[in-house]
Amino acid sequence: MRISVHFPVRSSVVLVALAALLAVPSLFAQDLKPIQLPKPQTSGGKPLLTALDERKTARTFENKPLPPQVLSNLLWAAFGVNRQPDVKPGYGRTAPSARNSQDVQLYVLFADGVYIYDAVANVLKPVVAGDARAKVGTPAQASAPVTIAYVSDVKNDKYSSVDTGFIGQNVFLFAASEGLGAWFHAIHGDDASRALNLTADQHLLYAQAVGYPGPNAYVVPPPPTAPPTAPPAAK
C-alpha cells in the first residue's frame, strides 16, 4: 500500500497562502478603492472658548453622511499634520502623543466599509468591506454616519489611553464648533476586533460616533426605575 506524502505540502501550502492572506487587510476590502480626501481648511470655526462651552455629548443622530470637506477637517482636527518634522521624528500631529510615539490609528468605519486614515498622505485606505458599526457599538452609537474606531499596538498600552482621550476631545471641540454631534464610548462588541480585521498586536481601545445631531440628541434618557411592589395582602 502506497502512502501519499504530497498531502502534507499540500497543507503546508494552503496554509502559508491563508496566513499571507491575512496579513495585508486590503485584500479583505473586495472593491473598496482608497479616499482621497480634500485639503483639510485648517481656519474659521467657532472660538475655543465657545466651542468648550458648547462641548457636549450627542446621543442621537440624522442618517445624513457627512460632506467630504468635512470629513477631512473632522479627520484632520482629531488627529491631522499640523506641521512638518522638527525637534522630534516625524510630522507634528494636532493631538500630542507620549513620547511623541504617534501610535494611535484612526479607523473610520462607515456603510459600506472599514478605514485606516493616513494622516500624512491624507487619504482613508480601505481594510474590510462592510458595515462594521454595530460591531463596535449600540444601536444608537451605530446610527451616526461615522464611528473613528482609535486603536494602538499591544505595546504601547500604557500610554495610548490618554494618547486616545487626547484626539478624542479634538473629536468632541470640532463637533461643537460645527454643529455635529460626537459620542466617545467604550467597545460593546466581542467580536468588534475581528470585524476590524486587527491582529493580535493590536489593541482596539474606545470609538467615538460623529455625525449630524437628531432629535432630543443631548437629553439624557433617564436610569430605569425598579418595578414597583405589590401591595401586601389583605389579611
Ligand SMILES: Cc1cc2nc3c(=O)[nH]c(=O)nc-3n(C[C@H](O)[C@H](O)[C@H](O)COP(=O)(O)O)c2cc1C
Contents of the next structure:
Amino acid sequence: MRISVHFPVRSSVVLVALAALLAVPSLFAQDLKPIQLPKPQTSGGKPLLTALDERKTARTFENKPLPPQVLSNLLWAAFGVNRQPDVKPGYGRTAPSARNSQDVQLYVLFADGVYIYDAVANVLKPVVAGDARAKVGTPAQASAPVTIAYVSDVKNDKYSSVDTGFIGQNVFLFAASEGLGAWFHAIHGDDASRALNLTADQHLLYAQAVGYPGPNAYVVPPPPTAPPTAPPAAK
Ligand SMILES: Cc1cc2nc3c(=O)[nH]c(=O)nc-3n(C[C@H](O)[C@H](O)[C@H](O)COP(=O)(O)O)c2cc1C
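Requested next: the structure of the form predicted together with this ligand (the form predicted on its own having been shown above).
Now the complete complex, all chains and molecules, led by this one.
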C-alpha cells in the first residue's frame, strides 16, 4: 500500500526553506563565540635586520591553521597594545596612526567566520559566521588560513591608508621572523564589504593573507596574458 502525505503548497515552501537553512553553515554571529587569545609573546623572534632581509610576498599557502599563540603574536605585532596610556590618551600601539586615531580595525577572517581584533582585551569578537575569505581576495589569497582585512572610518580615508601600511609592514616582518608567508593585497570582489557586515560609514581598504608558505610560495606568477583582439570587422 502506498501512503502519500500531502502538504499544502505554502507549507512545503516553508519546509524546503527550513531544510535549506539547516543544510548551510550558519550565518549568524551569535553562533560564534568570542576567542580569548593567549597573552602575546612580546620578545624573541629573528633580529630585525634578518626579518627585513627575508620580508617578501608569499603567493601560495599550506592548508594548516595558525596555532593560537602564533595568531595572538601575529595580531599583537600587527597593531597590538605595547604600552599603557602615557602622554597621549589611550593605549600605545605597535603601529603609529595619524593624530593617534587608532582608527584602523583588523577584521580577522577564518574558515568559520569573521572576527574583530580587540587589542586591549586581546579578544577576537565575532562579527559574522561563514567563510568570507574568498569575498575579499582571489582564490590563491583566500587559501591562506587567516586573512586580515583592514577597515577604517570613511571620514578618515586620507590617513587610514597610511596607517594600514604601517600595520601591514608589521605583519610582513612578523611573518618573516616566524617563517610564515604574507600577501598584502587590494580587495577583490564587489561583495567584500557586505560579507564583513560593514556599514556605509566603513571603508574596506586592503587585506593581507597570512599562513605557512606553500610550494613555490615565492615564485611570482607571470602576468595574465591579454585576450586576443578580434580583427576589425570587414566593411
Ligand atoms: C598597496 C598594495 C597593494 C597591493 N595589491 C596587490 C594585489 O591586489 N594583488 C597582488 O597580487 N599583490 C598586491 N600587492 C603586492 C605587490 O605586488 C608586491 O608587494 C610586489 O610585487 C613586490 O613583491 P614583494 O612584496 O615580494 O617584495 C600589493 C602591495 C601593496 C603595497
